[in-house]
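Read the single chain below, which is given as structure tokens and is the form predicted on its own.
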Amino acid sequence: MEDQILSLAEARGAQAEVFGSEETRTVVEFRANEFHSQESRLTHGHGLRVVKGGRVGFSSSSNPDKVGELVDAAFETAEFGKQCCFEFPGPEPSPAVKTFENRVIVLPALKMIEWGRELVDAVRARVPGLKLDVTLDRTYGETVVANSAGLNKRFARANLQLSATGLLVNDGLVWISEFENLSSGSPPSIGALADRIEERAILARSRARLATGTYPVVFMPTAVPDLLYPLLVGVGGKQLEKGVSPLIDKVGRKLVDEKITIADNGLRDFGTASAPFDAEGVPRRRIELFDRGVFNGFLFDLATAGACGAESTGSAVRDYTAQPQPGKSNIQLLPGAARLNETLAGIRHGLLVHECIGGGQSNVLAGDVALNVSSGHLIENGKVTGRVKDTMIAGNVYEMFANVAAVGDTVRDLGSYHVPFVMFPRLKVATRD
């Protein structure tokens, strides 16, 4: 299919890519601790890009049967296309990576039903009032990429990812949500998934009241990717092209603290975003954003690049219904040397974070958030103690990881993002006690 599209376009004296994506998805889910449904759904299609008279245009489509209308609507688009400023890249060997693993693939549905059931029943054992949902969700998918430079790709990949999330009514709506990526063939840690759950909610079950001011916050690795988004929305190639990102002219400079060392990572194996190329088939790399505090550039795909004068870094991301643009794969933030016990034991009075509700970003590109904390605790004398309600935490991301205390030394698996705890010394925080 890609080869008939491919030369068609080409056939129209133009330069043209082909991005091919076929699908298939399998949900399982439980609500309220019961089996809801099973779902298998298969997605596929075709996005043509071309670039013919020096301007780009695309169309996409699902229907195999319509491949001249395909063709004919990229090229009718690039009369009112943007000017093109790059070229496609030709063959090159791309990096190793595990992006399947052949256990997932042959799952059974049934088996990834009764895991679902054993966790429920797990936490119904230990936690009887809790309400818990649990979703198991596997795709595998193969992503092919061919253009008139003479590259050819293709490659396959397996996810599959396990959330929880229970609901405790004490004194108000209490969420505790877990996760875990089986994406590598293991079957779920059960016993230690509701072990986890039940300390969360046996620490729900008091209640901890902290008056607005300034603390010590210590975020786990769950509330960590809520930080990180602003930082990841400034370092887009897209927003340099624009003149809108703050870290414009930054590039080399230190901007936050020294213990902080955050890398994209497309070639992490089994990573929920891993892949051997990006959307465009340039070979995917570990790209480091900060170095110990230090800024070291920009995400761009090709067209990016272009426009600002750099080299694509392999970060195009994409369906095929829509145009390339750079984004993020697999974010790390290195792990530092920090013990959580240590770092709670060292806090006399200050707020632990599990959870925030939704993003909870303002100005994103100005790197300003305000975060609904839907799941956290107070930690007194060293000692975590009752749930803490109606709480925010405001401030500018920028800013607040320019002095950081403490980076934990154990990363947690959240699929896309790979985290410790991180420990800021005084954080402003807004409560209704």
Contents of the next structure:
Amino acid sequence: MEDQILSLAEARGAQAEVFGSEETRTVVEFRANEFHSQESRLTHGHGLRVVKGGRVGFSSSSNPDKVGELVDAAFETAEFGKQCCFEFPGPEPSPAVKTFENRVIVLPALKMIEWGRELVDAVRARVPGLKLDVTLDRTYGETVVANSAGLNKRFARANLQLSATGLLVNDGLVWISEFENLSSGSPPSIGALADRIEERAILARSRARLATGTYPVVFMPTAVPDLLYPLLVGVGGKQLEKGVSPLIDKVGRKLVDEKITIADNGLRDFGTASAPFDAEGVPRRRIELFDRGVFNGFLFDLATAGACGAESTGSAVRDYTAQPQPGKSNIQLLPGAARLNETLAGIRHGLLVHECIGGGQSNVLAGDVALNVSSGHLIENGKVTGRVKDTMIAGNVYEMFANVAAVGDTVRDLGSYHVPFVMFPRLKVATRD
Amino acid sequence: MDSTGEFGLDRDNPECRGDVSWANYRPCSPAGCPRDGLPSNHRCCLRVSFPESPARRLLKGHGSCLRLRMRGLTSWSSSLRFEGQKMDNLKPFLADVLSGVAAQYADIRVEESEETGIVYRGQELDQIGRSLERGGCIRVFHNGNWGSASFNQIDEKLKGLAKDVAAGVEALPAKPETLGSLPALSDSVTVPEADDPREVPLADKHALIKHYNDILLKTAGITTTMSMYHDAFRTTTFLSSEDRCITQESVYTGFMCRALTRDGTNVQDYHDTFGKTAGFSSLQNREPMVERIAKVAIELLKAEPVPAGKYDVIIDPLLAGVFAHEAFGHLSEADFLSTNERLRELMKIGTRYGVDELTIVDDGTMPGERGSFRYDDEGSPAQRTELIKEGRIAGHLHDRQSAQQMAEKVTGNARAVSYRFSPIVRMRNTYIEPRAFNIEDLLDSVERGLYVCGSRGGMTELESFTFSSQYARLVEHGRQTKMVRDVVLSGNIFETLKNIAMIGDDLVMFGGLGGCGKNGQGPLPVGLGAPHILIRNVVIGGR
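Following the display of the form predicted on its own, present the structure of the form predicted together with its partner chain.
All chains and molecules follow, beginning with the one already shown.
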């Protein structure tokens, strides 16, 4: 169908690009220890970008009966569209990356239900009273990009993820979340997942108090993305183009602690955002955003690269309903040398953070964060003790990452984030106590 | 080679059963699949050609996805056409699809929508586009279990998909749950022609948002802007096995303007948004709102971060509405409550959590508000539901299943963000009812505190909430003084409700761009609002 749309657009004297996606998604859900539903979603649609008279127009459709209207709408919007400052890329080979595994694709929904049941039973046996929600979510999708410069590329991706959230009612509500990326085809590690949930549930039984003040704080891998997100908003080419990124004029400068190396890696095998090429057909690559604390550069798609006098970094992201934008793929914070038990042993009075809510709500562009610690524990004389409640951490991530005490030696796969724990020597913590 | 033999790879896979005899296929060459991204050693790649397709399009499928993808993708030239989407054409076909489903309950919902979006960033038109969506969702309930599938293609193969969903549900272990029943019904809800944004030329929509964006750009001190226009016209057709047949049109037009200011590394921004389930003309003459956006953004650049601590706070109607929605509305959603006894105990009808003056309502029947509709996505009529009445828990928000589970009445809160999803329990227009005090009364009773305005969003994990304001002013001895920024409120909802000290008389409802997110479904159009309220002892995160 993309060929048909492309030729209709070209016949009207325009350069054109068609982005098509088809997706089959199977979601199995358990709620409060019980099987709840099995859902499938079959989606397909096309986005059409045209360049006519030097201006860009766009339309999208999931309705195959309206191909003519789709093309009309793109030309209609091109009359008002943005000046085009790029050319569509021609055919160019894409790098190899594992984006799907047969075992994931052929996995029956009943097997997904069985795994969910096994996890619920394992956790129920260990933590009576905990209500577990489990979601197994498999997506199989195919993406095609074709344009007037002769590019016509297609790839397939299968993601399988298990997420579990336990709810314990105990001096208020305690939420315990777990996640496992199963896209490489291995079955879930039920025992290890249940161990981690049990460990957190035991810790949650006792309540600890922490007065407002400045403390050493350890962010466990599950909470690290809340800090990386605002740190990396400014690396988008769009923010550079619009002059709003705090990283403007900072390329090549050391901005954060030298223990910090962060890569955007679209080529990580079975990463949930991995792909051989981006949403405009440009080959994906591994991009070091921060190298031992030094900021290396921005992420570009074709349009922002054109506007900033740079080249696309293969970072265009989109779904068929929207025009491409530069965006992150899989973020990797490279591991350091610190071991968790040794790090905790060295803390006399501090905070261990498992999960936060409120990420992304503050002025993220400036790097500000204000996180409500929804699951955190007091560290006392090297030991993790009770749960702290009503605790907030607020500050600026550029300032926070400028002084990092330790980066963990073990990385957790959280799908599109691949991160170890991070310890900050001094953070301001606000509490009710 | 026997055709089912090749599928034998997945023979044990219940998703792979089905009739493939109509397809001719051959396995991929041993050298590997010619398609990008597939490893050469995978065994389940099949080439399938569809004899009935005039173009003889070649499709390739992979394992268990093959059958489903065939249904989604097969030659669209043979798909049924419902030009103009006249209900009269579509209804009998959908009824036919449902009649083939052997289950206790089934429904099907088909949506067709047309949307326009325009985005300005600074002086440049950044995005302009139109989208034409069509798709639907089938749900089947049997022996206490749900199964569902969403789809884009509306053709004969839908009947097979519906049967597959029913077969999948039947294979599950039975549960004792039921759905109750609704009487047969046929209804049609239309939008006045004058409100249809499809009738407004694209040039007019473009001119309006450019005009508002230009107001911001012309203001000295503004670094850059983002301004967004959005409209949507949607027709939903709902049919159920209970003989409920509803066609419902809905419309939304809205815009958002954001101004950014920058001084070195200090970057600040302020935005406001307006929207109605009414026509294009409702967006005109909003210049005062846009001028205010520029003014606040400039003042924010000089504002200092608020010191962390506990404050008495006066919350403006927008943020108080977000509070009602985030902190209490979500807690009233019965899909959580119905499965958790202890939580249900906390939210038991009659339990006191607030002062006598506090009444919180979720209402789907308010004319013109963003979360209003006649029927929800299960075909239940919308209604007004009191969540807290005079300080005590008065009601919960239900879909059909949760109402049965808790032996309460259906409230018409089953909503889906689009045809891609099954409906879940969601809010509509959630607000705090106004009382007698005016804003001066509230200010007079604050010795040292904050007047907190605007919302950057909020999040809850049931009893814990956190939400961010856009700015605040210190209040000293009843008077507003300097502006402060980075004001984030957090706390425990039950304690915070008890700390509501005064409720104002100035209810304002909001329905701008954006919406509510839950279980991966967002942004769902909702309305929210409140009068000014005063809460004592709120934890504010700051520097």
